[in-house]
Amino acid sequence: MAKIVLGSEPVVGSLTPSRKREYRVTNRLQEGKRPLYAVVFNFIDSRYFNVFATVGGNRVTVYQCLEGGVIAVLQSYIDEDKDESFYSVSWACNIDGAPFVIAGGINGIIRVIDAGNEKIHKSFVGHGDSINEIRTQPLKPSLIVSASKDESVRLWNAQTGICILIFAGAGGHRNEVLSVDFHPSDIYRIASCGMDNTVKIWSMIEFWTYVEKSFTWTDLPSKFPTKYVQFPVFIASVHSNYVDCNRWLGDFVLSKSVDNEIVLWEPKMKEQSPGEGTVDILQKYPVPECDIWFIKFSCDFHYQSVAIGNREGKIYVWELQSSPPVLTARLSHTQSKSPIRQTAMSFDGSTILCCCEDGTIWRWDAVEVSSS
């Protein structure tokens, strides 16, 4: 287990606005009673940024932003099981490019969805327990990973439905697994953490032929030799309670949990000795009355900015790459008062959206802040 490090103190960033960027709400929309858990925009794909999807109950919808203000239904898919209740969405595509979007919740079942002909393209079953995140990687977007309360996270193959690794075992998590994250740039390795308060970084560096024979397996998906990464390569312990949403910026890991703060850290890893090193904490973005487990931060793009909402239905906007850290914007609405589960910032932060407890997603727009 990666010790903390003493001696140099984190950054904790300043709760008072720089107001370099104000934003302000554009539109609100009531999905339906059901809660939203979760809101996502499409970064696979360059035609369709300013496309996002939400999820709730048992229902995907596809949105469009536009000018305005404007949000425009483009499809929506309601499941089979009307107790089905989705907590993550993901954007990824087939081979070819097309759009897939990727489900999961309740049921434990993944549903890839053809946004083409608004199909479903395969249906993964495999957890033993409900789905807390998907993720897609960026480098390969047919790739996907899944964090489950089966204390597991599978690796699937989106194109051809095929298992490839499952991340459990001897030194898995102990609890149900709340977040998973592919690196930006090194596509071997992932970073997941949930209720056992660990942060764990996975390498498949070793399993990668595997992950290759994913996309050529012609034998029925079940006979794929799935195999299991048992030990990861770093473990830590950052928080002291259930850790929520971990992301990675650049080889830094980014993660929260139920103490009011996103917190920034370096995993300093003992090449010797898998699992061992120590972890070093950069800095502390501080998100008031963000104390209840299931919120998710986002970012934009090039990760300048995140955004956060919190219990009382109000959202944090910190700038990642400045230190100490600056919060460009505190959002508030008199009519939002639902706890926010999870935030979308559109590919350059200029649009931010957030889902709700009580089924509605806001708009928000940033508007040009004079200089004098």
The other form holds:
Amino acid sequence: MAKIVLGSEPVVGSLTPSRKREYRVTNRLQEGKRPLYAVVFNFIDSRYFNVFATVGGNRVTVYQCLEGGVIAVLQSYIDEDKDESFYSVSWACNIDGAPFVIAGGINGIIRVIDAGNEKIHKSFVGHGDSINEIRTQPLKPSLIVSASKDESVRLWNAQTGICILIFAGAGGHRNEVLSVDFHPSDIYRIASCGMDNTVKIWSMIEFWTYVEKSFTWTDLPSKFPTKYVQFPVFIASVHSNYVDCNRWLGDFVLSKSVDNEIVLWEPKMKEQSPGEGTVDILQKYPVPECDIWFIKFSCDFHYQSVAIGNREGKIYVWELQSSPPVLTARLSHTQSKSPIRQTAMSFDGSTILCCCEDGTIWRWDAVEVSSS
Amino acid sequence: MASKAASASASASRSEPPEDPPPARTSETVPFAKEIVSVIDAIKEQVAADRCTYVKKKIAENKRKLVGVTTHVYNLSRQRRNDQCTDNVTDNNVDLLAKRQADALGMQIGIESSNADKESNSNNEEGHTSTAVLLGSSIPVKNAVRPIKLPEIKRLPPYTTWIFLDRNQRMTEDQSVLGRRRIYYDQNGGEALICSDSEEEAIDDEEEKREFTESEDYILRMTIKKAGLSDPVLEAVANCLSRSPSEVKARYDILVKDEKAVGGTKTEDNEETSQTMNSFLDKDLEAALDSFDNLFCRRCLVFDCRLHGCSQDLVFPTEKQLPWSHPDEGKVPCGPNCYRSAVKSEKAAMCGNIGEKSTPTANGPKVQKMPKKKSSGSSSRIQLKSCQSESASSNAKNASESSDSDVGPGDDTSAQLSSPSKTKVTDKSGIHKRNSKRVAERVLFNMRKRQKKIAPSDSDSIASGNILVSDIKLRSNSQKENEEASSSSQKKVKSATRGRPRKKIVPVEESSNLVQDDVPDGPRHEVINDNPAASTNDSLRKEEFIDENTSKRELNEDKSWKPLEKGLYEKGLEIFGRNSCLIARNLLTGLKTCWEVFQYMNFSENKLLGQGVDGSNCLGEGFSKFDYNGNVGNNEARRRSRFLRRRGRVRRLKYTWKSAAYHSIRKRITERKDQPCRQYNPCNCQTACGKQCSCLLNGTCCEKYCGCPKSCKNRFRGCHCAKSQCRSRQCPCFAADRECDPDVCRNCWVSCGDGTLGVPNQRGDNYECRNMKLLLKQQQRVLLGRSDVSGWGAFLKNTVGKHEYLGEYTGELISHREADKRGKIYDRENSSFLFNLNDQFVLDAYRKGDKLKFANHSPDPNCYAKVIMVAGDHRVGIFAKERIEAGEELFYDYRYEPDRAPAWARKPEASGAKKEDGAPSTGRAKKLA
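In place of the form predicted on its own, output the structure of the form predicted in complex with its partner chain.
Now the complete complex, all chains and molecules, led by this one.
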């Protein structure tokens, strides 16, 4: 845990809502009995900006947000293995732009579903334990990265089914990896965090030839020379407990542990000595009653705001890029009591979805504030 | 740090130099504590405000960058849409997602989809299962689709991502849970286990010395500026920064000093950086070797050895190796700058040059006469020399006498020597060494003369005078010139060059040429000398023959040798003896040529001689320590003292097994039931090991890595087996659970078998040592697969016989203490790869290891594990207990101690327990070999 020294204190946001934007519940949907662990909008293809996917149990469902709070089911997939419990879902596409839904969970198998053809495209077997998060490279959306309980992060080519890189080993995580994210502009960079309380930033620049090779690989995927990336370029000890979600905000990192707050910090790397460096904690976004692990936050497309649920079923919406941070709104509903595992913000942030432990999906829509 | 920079610049603009507050004023008006506090608070607020602005700036900056990024990504997504749309048109490839989207939208708007659409969808929409129910929404939406099944895929048995190791490795630092609490949540019970001791960590934290940050400096400076420098102020500041007042005071002094220095240093910075480029060349070799000693592992012969750690105790063997002698010593020049080839090429050049040279050919005959007289003269000179030992001089006399017989060839050479500036020695091999030495002398004289002559080039009076000097005079000259003539001639040359720069180049070139040409004879002989035992005498003699002028002259050249180069040269002498080719090639590549090394070699030896005479400054550089056996006596003393110094820095494992309650964790063990083996650490005894020997105290044998001589009583002697192939307990190595070592055992050796490496020919399979399989990595191919029992299993690819070595169980070497910490977690997960290695270490194959870690436990196994000492290290070998067929799964008994073995590893209920356990993976608790 990084010590806070005089003169480098973070700017902490106030919990008084600014009410710049207000939301109200427009829909609630009970998907099933099993907890829903992930919900995510499609930001890959502008046709599908209003399409989102959820996972829970052995089920992957694709919905569409329509006007007036309507949610329409578009597709639904069920893993024949009843014991499967999906933990994460992400949108991707093949090089032609056909949409993929990619899900992974307790079985450690990554399911790549070709949503355009409504059938399984490929299944990636390789992780030694459950998959905690899957993310897609926004600049090359057929590249996905997965974080697993087997202490590794793996980079896959969803198109060809190749496991390109494994981020683990001598400098790797020492416990389950809970979250991973691609840098928005630096295509070589990812950040991962997990139960070893650290956030690790990795660079694949030296291995980029393998990434390129993966697109043209015609032999069996198992014959691909998968490489290990054993040493991260930066290890940050920002938290003193499980770090269960991290996202890039430009060159800064947003991460959260079970300390009722999201932390925005800047990794300051030392050029000469990789792996070392300091963390400058810039801002903190308090989130009350958010002290259990596996609660993930989400941002809108332009990173204007972040939404996160808590243990009590409330949602906090923060203006991400103002200093000091401004709480846009605190969303609560009398019937919403179950822990919110993940939220999803639509492209412009006007719709917020959340999926709960009790298997419900809530839709919140921004309402016009009569500003005088 | 940008934040620091920001506050620093802010402070710079705001504050004047801190010397301003006059000390007198502070003593007069000591502000009240309250005031001080308020001042500090104000400054603190200022700092906080600065921080806010800084963060704001940072975030605004980041925001600006992000806008571009997201816009770009947005454009990509737009593009994808467009691509897809055109694709759809051309390929008539229906995107079902888009279609469903349109359908849903259509339904909501209430527009009936076309008949055709209905038909195409009818299949899908028939038998709708309502998968979602809308609640709390007034708008009814038809939102049911038939779920699509994802075919089941068998999951892998769980495992943690691991790295393949072909040899054991020490635990890497950050792998430890130190400094960070590792919390383990039991999945079922929700129980939280803290697997690191917080007390230790607290101590570690406090040991860290907190550096003053910029903002703290700023507060300090500003407070003192505003409130003056006095004890209460300091105290208040200290209080505010939660430090001690003395600390704060010291820091303030530093700050004041820094500020004063700031002005001057700016410009120097640049120079410094440029200097650092060459700094490593200026460093002493000892300093450079420091990293070598730290990073090079003597036992594994690699840098940055992961097994023994990077800060091993330095051990200096008592027995020195003889300098390495090159097998095909001799004729082939080592490169374009080899003294040999230099000679050859110049010979060729000479033919053309002779006529053109301005030097009168009369020089030739004169010098030609020298050799005979000189030889006699030189011996007499030596007798006169008081500083020589009697024996040495008599040796020299003999030498010079014998050399007289060689005059014939000597004359030949001298004839060539006399040729203008380039001296040639036609046939080196034919010339006796002493002769050539004398030739060298002569050339030097000659050269000196020429220098004199050339320096005042217009008037050749001095030159001719020199030429006319009688031989005997020359002899006496040799000493006189030591002090005056040669050096002064040098000086003359130098002064002359100052006066007449144009002339300068000629003498210098010539003289160097001369030296180049005359010396080459030396090394040949000297190299030869290194082989016979008489080397000491010879070299001593040699030195005597070499005119001291040489050393004087070369002294100047020698200035260009950097300390590092000198150090490397010394090392080279230790390793290769007096072989300039090898030294230059192997140690001074790119720095010095063979020729330069050779020159320097002669020079440094001369200097040794001249030690008493001139005691010049370069003696201080450590050359006097050099003795001609290739040993560096004084060096060693120096190094050892360094070793003592280092001891404090050696990173030792923090914990010993004694302090750990290590009986609580399951660890695999081997068949041997007695005490665990003891970890071997080389001792540093310089004589035969006595009671103080660390090996003896530790209860281990001395090994080849110890410092003690081979005669040490505590050494393991190896075996003398021949026919038995070291495969039974009759072999002392085998009986002691050791592998044979080709360096120690008499009949165990490694070769390609065809005799090319100078080892005896293979004597047939019957004699070959079979007890070196771990060392030679002669393992079987092991396959990884789904076990028939549980989780993963290891399988054998080929059939092997009984007692065959299958492979090594590799892993991380961790202390017992660390093993206990990890074991807590592993036992809970019922998946442990711990293996007891010896009294200090446990092998953990959890994250690093090889496929054999997946071999399962069985009470009736087909394999067994054995800890074997291989070249000083304990390693775990897995051996076949019986004949094993290809494709069979491998099992061995983990030998967990009964009271802590998991259910599946307990002896009696062996068969049943295993399955009901359903443990995901193979290893559990610490295995014992």
